[in-house]
Structures are given as C-alpha cells and as structure tokens.
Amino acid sequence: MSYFIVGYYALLIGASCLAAFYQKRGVFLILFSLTLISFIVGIVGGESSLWFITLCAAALALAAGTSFAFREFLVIVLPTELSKAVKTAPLTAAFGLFVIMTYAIAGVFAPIIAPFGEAEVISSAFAPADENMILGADQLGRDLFSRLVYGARNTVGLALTATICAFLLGAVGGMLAATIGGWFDQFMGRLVDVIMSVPSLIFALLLLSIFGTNVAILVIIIAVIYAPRVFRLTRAVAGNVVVMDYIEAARLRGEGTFYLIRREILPNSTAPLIAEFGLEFCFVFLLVAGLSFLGLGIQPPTADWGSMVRENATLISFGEITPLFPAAAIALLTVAVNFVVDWMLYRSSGLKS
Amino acid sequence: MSGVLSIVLKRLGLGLLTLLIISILIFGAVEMLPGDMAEAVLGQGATAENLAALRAQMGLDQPAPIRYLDWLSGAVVGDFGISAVSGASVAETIGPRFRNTLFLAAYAAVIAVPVAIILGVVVALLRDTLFDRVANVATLTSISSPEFFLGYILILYLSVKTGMFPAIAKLNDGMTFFELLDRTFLPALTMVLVVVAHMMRMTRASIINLLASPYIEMARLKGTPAWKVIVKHALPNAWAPIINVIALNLAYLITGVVLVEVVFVYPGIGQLLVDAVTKRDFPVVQACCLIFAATFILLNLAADVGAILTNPRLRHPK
C-alpha cells in the first residue's frame, strides 16, 4: 500500500469528520459517499483510478476556484447596476462568463497568441508535442494548438454570424406577424410549422448538397433554418405586449408599425430575447460543429474545430487525446453559454422553480 | 369519443398535408439546381446527344410538376428511382440500412427511456438538493457536447483502452442477436447519453410544475402519505407531458443518429445520407429526407395524439 492510497483516504475521511462535526450535512454526505465509491473503484481498479478521482477534484476545485475569483474581480470592476446582478450570479455562470471571455479573447486576438499560421506546415505529419508544439502536430504537420487558437476565430466568428442573422430574421418576422396580424400572421405561421417539421441537421444537409458548401451559403441556410424558433418565441412574447392599452394609445396617436416594434414592443421583450439569443447560438454552433465535422462546413485549410476532430480521429485508435481538444473546446463553449443562459432565464423567470 | 376521434384525425390531416408540402420543398429544392441531374451525373465532358439520351431515360425531358407526381406516386410504394451515381435502385439501397438505424435507435430507446423517466422523476422529487445541482450540471454538459465527442470519449475508454467492446460497430449477416448488441453497444450508449439527459431536462421540468399546483398540496394538507399523492394525484396528470417527452425524444433519435453513425461507421441510412451529400447523389438525398423529415411529423404526431388522449382539457380548444 503506497503513502498516495493512505493519504488519498485519510484527507477523504478527515474532511468528512470535519464536515459532519461543523453539521455541513451537504458537504458530509458528498465526501463520504466519495470516501465509499472510492473502496469499490480503488479495488476494482487500482491505483490508477484513484489518481483519476483526485485529478477530477482538482480539476473540479480549479474551476469552482478560477469562477469565484471572477466573480469578485468582475463585481469589482463593473458599473453598480451591473456588479449588483453578478453578484448574486451562482458560480456555475461565472465560470460560463469566464470562459466565454477566454474564447473572445482567443478569437480576437488569435495572430498574436498562436506560435504559428493556422496552414502552416511545421513538421512531419502526427508529430508528437515537444517544446514549440505543446499539442503535437495535426495530420499534415501543423501544430494544433495554434489550429485550435485560430478555430475559436473561424468556427464561433461563423457560428456567431449566423446566429445573428437567424436572430434577425426570427425577431423580424416575429414582430412584424404580431403587430400586423392578419393573413401575413399566418401565412409566417404555417411556413415557420414547414420549416420546423424537418429535423435541422437533415435540412441543412439537403440544402448545402444542392447549394454546395461556401460559408456565405451556409450562414444563409442556418440562418434559415433557425429563425423559426426566434419567430416564435418573439411571436409569442410580441403578442402579449400588443394587447396592452399604451399600444392601443400608440395606435390611436397614428405611429406606423416601426415606431411600435422599436419603441413599444422591443423594450418590453428584451429579457426573454437575450436569453434565448443564447440558447440559439448554442444549437447553431452545434449543427456548425457538426457539419464541419460531416466535412460539409467551413472548407480546409482554415483551421475548424469540427473538421479538426474528423481529420485526427484515426489517432484514437492509438490511445491518443489529441484529437478530443477540439471537440472539447465546442463543448466547453455550449456548457458556458448554456449556464450563463440558465442564469440568465432564473431571473427573468421571476426566481421561481 | 367521437370528438376525440375527429380531433385526432384533424391532427392527423394536418400532419399529411405538411409532410405533402416538404416533400415539394424536397423536389423543388433539387430543380432550384443550376443544370440538372443528368449534367450532375455525367459531368462536364458529356455530349448533347449524351445528355439528351439520358435526360430521355430518367424522364428529365418531361415539365417538373409531372415529373414531382412521377416521383411523389413512386415514393408513396417505396420506390425512389435509381441512384444517380451507382445505377442501383435507391430503395433496395436504403432498405436494410433504414433498418438497421430503426434497429439502433430502438436498441438507445429501450436503453434510455426507463431511466430518464425514473431519474428525472426522483430529481424532481429532491428538487433544490445537492443531488438536483450535481444532475443538473451533468444533464447540461451531456446536452452541450456534440455527439462526436461523447463517442469518441466513449471509443477511446471503453474500446481502445480497455478492449470492452468494439470501436467499430460492422454488422454481417451471420450474427447472434447478442453479437449485435455487443457490436452496437457504444453507438447506443452515445446516444443514450445524449437523450437521458435531454429527457431526464423535460420530465424534472413537467413534474415540478405539477407538483407546484394547488390540488397536490391540498392532497398533502389533508394528510395522504407521499407515495399516494405521487401515484395517484400526480401519475395521472404526468402522463401527457411524459408521453409528449418519450415522443419528442424518439424523434431526436432518429435524426440524432447521423453524427453517431459517422463515427462509429454504422451501416444505417444516416452514413447513407451524408455519403450521398458528398457525392450528390439526389435520388438518394432526397429519398432519405423524406424518410428522415416523415419520421420525425409521425413521432410528433404521436406526440400530440397522446397528449389529446390523456388530457381531456386539449379536447376542448379555446
């Protein structure tokens, strides 16, 4: 038995003592059910998975401390009306904050953090990481940690991009069908039920199999594949707002159709808005993950996360993890997003659960 | 009865009549081409007399609204045309690989199904709990990756490390019926994962709400232990949005199965149809979206009829 194994349990159990005796019942029962499943993981499994378990703590407490660190920094810095909000933030959307920081900040200024050009070819194919690679090299040699800097620019600037433009059009289209009502009401209505009864990935694929696959066009597609989603839900939101009398006085008054969306109606459904903005850039950038990594999305050699993992999956039959960065950086993005949209829904929804 | 039986049938109407409208989209969207599916096949050496003769075999030279009906009368029996790059009948192509996707998708629903209904009823019930939040977290980050990560999480660990089951899911004809669930474990896990999680979201959602309204906490102010207002306050109400959950779900299945099967290079109509893409091949393209796009209003349809059957309050439309 080796010091890590019985220091490993005494930190476990000591903890859990301490935790019961300060009557922290939560925090007792996690550290001793841990103390428990460790027995039945450590004899199956060895001392191997232990470090497993103890890596994912530290990993776990890195976070919970980095999230809490930003939390402060950011009450700190930001203007009162703001660092009031972001104070009672749970630490799961700081942490969502943070690293949505980290992408932008990678994104931006990705000349200048990558070592290398995202099409640069520095060494032989599947190079193993040494001291200027810290990831190793990609199939054709070029190093995937700058590929990986220069795909938060390519895939979420694109993903970004359509979003917008969904957002755009649904938000659009859903004011206007509220405000004017009528037939053009529901015709959007119908063509919005076409349009949502096709799965989006099936969609797309039809689409960009007719159109073929330059970014332009595929901004397009997604754009209209997910507008219906914003169009209903602006709709909806629209609709309560149009029955209030002030819009009924503004009517009176004779303001056209644009000074109500822009004055009356956008103003008082901002919150849902936003939070669902968030929400549909996380179903975008998945199905742009995706097709990239159908080899339908951006086209090589700009460097994309999808395409990335499709193009280094062969080293995962050789135990490698390399491959999994890329498809990690997508899914540490959406986890972000969708926590600080979680949040963001909590307080809007009036705190209720 | 007979009003829920009209209802229904309404419902059902409807359902075809949008699936009669994407299936023009389909068409229409492949006659939006620039040229047209014989200069696709051919390429750009082909002679006029070449085009022609070909145009002349497939029935391009006939107006496209005759050609849609050719093509609409052919799909509604299963035949699909031929496929525009191999020459072979598109439906005998996409055949036993349709089943072989049904077959998949089963295999995760069977799987995900019982468990995401039961834990999402116990987070609902520990809700505000340690257990909640841990679930909570859990759920959002499987929902956020894409499938391709979860499966190659899943091939490096289960298969490439420790040799439990097979990365790469190849069915031959020969196999037990066990061989094929060992075969297909991880492309079903991947999934499984992906919709416990989606599921295990709608039902803690649908249950709170229930539990939050009036006549479950009259039932526990008057004393009924908690196992009886569960199963027989609750359970009756929870029916609609538990069957509207399985539904949408199984929906997702069918088409979530795309990514998956890529990576797990699964013979079933998803890999079809991304080979398809590629390569342009239109017949098949649009016979499996039009599989795919029936697939997901039927089991959206369910959805709804279910939620009719076991909601009296849906029959009666404001």
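Residue numbers count along the first chain shown, from 1. Only the largest set of C-alpha atoms that superpose within 1.5 Å between the two forms is called the rigid core. What you are looking at is a predicted structure, and each value in this text was computed from that prediction instead of being measured. What changes on going to the form predicted alone:
- For I37, a C-alpha deviation of 2 angstroms or more is recorded between the two forms after rigid-core alignment.
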Second form
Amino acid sequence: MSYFIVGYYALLIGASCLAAFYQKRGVFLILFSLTLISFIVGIVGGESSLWFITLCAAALALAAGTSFAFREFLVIVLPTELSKAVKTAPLTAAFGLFVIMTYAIAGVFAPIIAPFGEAEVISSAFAPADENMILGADQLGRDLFSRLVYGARNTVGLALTATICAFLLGAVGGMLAATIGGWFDQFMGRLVDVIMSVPSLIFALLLLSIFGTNVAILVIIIAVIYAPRVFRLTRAVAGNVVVMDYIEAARLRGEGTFYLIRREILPNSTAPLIAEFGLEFCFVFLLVAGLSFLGLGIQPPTADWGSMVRENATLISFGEITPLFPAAAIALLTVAVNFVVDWMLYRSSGLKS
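Here we have the form predicted in complex with the partner chain; I need the corresponding form predicted alone.
A lone chain is what you will see next.
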C-alpha cells in the first residue's frame, strides 16, 4: 500500500471526525460519504481511481473558491441594489457569472488574446502542442487555441444575436396577442402550434438546405424556430396581467395597445421573461453548435466550436483529447447559463431562504 493511499484515507477520516466533533452535519455527511465511496472505488479501480477522485475534488474546490472570490468582488464593485442581490447568490450562480464574463472577455478581445489569426496556417496538420501552440494544430495546421478564442466571438455572438431576434419576435407577438385578443390571438396561436409541431433540428436543416447557410439566413431561421417558445410564455404571462383592474382602468382612459404593453404589461412580466431569455440562449447555442457540427452552421474558415469538434474528431482515435476542448467550451457555457437562470428563477418566484 502506497503512502498516497494511506494519506488519502487518513485525511478523509480525520476531516470527517473534525466535522462531527464541531457538529458540522452537512460537511460530515459529504466527507464520510466520500470516504465510503472511496473505499469501494479504491478496491475496484486501485490507486489511479483515487487520484481521479482527488483531482475532481481539487477542481471542485478551485471552482468554489473562484466563485466565492468573484462574488465578493461583485459585491464590492456593483451598485448597492445589485450588490445586495449578488451577496445572497449561491456559489453556483457566482460560478456561472464568472464563466459568462470570461467568455465575454474572450469574445470581445479575441484579436488581442489569440496569438494567431483564426485562419492562419502556422504549422503542419495535427502538430502536437509546443511553446507556441499550447493546444497543438488542427487538420490544416492552424492554432487550436486561437481558433477556440475566436470561436467564443463567432459561436456565442451568433447564438446571442439569434436569441435576441427570437426573443423580440416572440415577446412582441405574445403581448400583442394577449392585449388584442380575438381573431389575432387565435391566428397567432395556431401559427405557433404549426411551427412547434416540427422538430427544431429537422426544420432548421430543411430551411437551410433551401435558403443557404450565410449568417443572416441562419439568424432569421433560428429566430423563427425559437420565437414560438417565447410567444407561448409571453402570452401566458401577459394573459394574467391584461385581466387586472389597472389594465381595464387604462383602457377606459383611452390608452392604446402599445401604451398598455410598454407601461403596464411589460414591467409586470420582466422577471419570467429574463429567465426565459437565458434558457432560450442555451437552446439556440446548442442548435448553432449542432448545425456547425453537421456542416450547415458557420462556414469555414471562420472559427466555430461545433465545426472544430467535427474537423478534429479523428484525433480521438489516436488518444488525443484535443477535440474535447471545443466540446467542453460548449458544455461549460451551457451549464453556467443554466446556473444563472436557476438563480434568477428563484429570485423571481418570491421564495425566501
């Protein structure tokens, strides 16, 4: 038995005893559960499995520490009202905000951060990592790290633009349908049902094969596909608002439709719509990455995470994990946005801890 195994179990058991002595029940349950799991995993997988658990625990600890420090930073620099809201945010939400800010910085300052251009050939195909290319080269000899950084601008930027267009289209349509009612409400509802009856990926592939794959067409198609989701939520939320007495009083004063939407309905529907925006972005972002993986999204030589996974997938056969970096970038941003959305939904629900 190696010194690592002895120290590993001694540390876990000692920490569990300290947590029990100081009556930290939550910490004790986590540590002792990890000890029991480690016994089983260690017997089955040996020392290497314990190293894996240690690395995962270290990564979680690093993420928790970074999230805590970033939350305290936001509490200091933000205005008073936002500072109070952020101070009560869970560490998962702080982690999500940190990841989103990191991606935003990478996208905005991509030409400064990336050591090479996104289409610049600097080496041979699939060259290994060295002092100039920290992630190696792709199938054409382009720097993978530079393309990963530029992908934050291209992939996330396209997804954000398409989400904004879909959100505006669906939110305006839903509020108009709830306010006007009658035949317009019925027509919009049936139109939305027809669009939502077709699976989004199949619908996107069909439209892209007809109209082409330039960026403008891609944004319009994605907006049309995902606007119905926003329409349904907005119609439901606005439908609960238009029956209120203050809406009827505004109608009796002679206020028009757009005044009711701008001054009465929208301010009372903001919280769920903001949370829906985050969820909508996740769906659009994954669709953009999926289309690029299939070759119908952002076209070469523009850097895109979905196409980077497809182009470098052959490296997996040789034991290289390079194609997993763009896939991990996609997954990390999706998880981060969902963490923030969960926190916003909790706040908008009015629940108190």
